[in-house]
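The chain below stands alone and is given in structure tokens; this is the form predicted on its own.
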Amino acid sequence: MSSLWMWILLACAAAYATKIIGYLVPAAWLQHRLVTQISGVLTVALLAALVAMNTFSGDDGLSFDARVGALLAAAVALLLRAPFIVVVLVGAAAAAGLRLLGVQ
């Protein structure tokens, strides 16, 4: 078994056994307030960053590109209010059209 099976099946042990000490965790824990707000807040905060890191990230730094127009666009859908179908759609045609104009 090579090296790089081991280390697959060792993440995969991690995974599994993060997932069974989140059930072991006592009820009244989560249901507390503080865990609550904390959540809520982690979760907006690990998404915006998982956008920020795609959007501007390159192979040697920075990047400004057509992500970067297609980040606008999009949130220019979202405070329109339009819906999450929409949003994603604007998103993509406006990288598209961006990348068709010759911005890489």
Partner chain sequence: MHDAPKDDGRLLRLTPAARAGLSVSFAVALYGLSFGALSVASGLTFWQTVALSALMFTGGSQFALIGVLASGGSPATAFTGATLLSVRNTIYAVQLKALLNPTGLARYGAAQVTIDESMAVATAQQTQAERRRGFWITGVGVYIGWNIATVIGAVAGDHIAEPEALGLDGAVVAAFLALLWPRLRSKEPWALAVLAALVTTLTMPAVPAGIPILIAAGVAVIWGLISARRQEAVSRA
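Just the form predicted on its own so far, so send over the form predicted together with its partner chain.
Left out here are the partners and the other molecules; the chain alone remains.
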């Protein structure tokens, strides 16, 4: 088995562990205010970091391309209260459309 397979299965096991642990530990432990608070801000920060990484990642550092258009179009769709699936389609259409127009 390749080492990539090993890392993938390890990551699957770790993800399952993060889920099952919540059902197994005494609820009082994780209901501590500090843990709840940090988990809340962690989720916001991680999602924001993923938005940034997926928008600007490039071969050598940063890249500004059609994905920026997808980000802006998705934000407009969200401001208009579009449902999740529409937002995703708008993002795809914006990136594909901009590339058709010659934007990288």
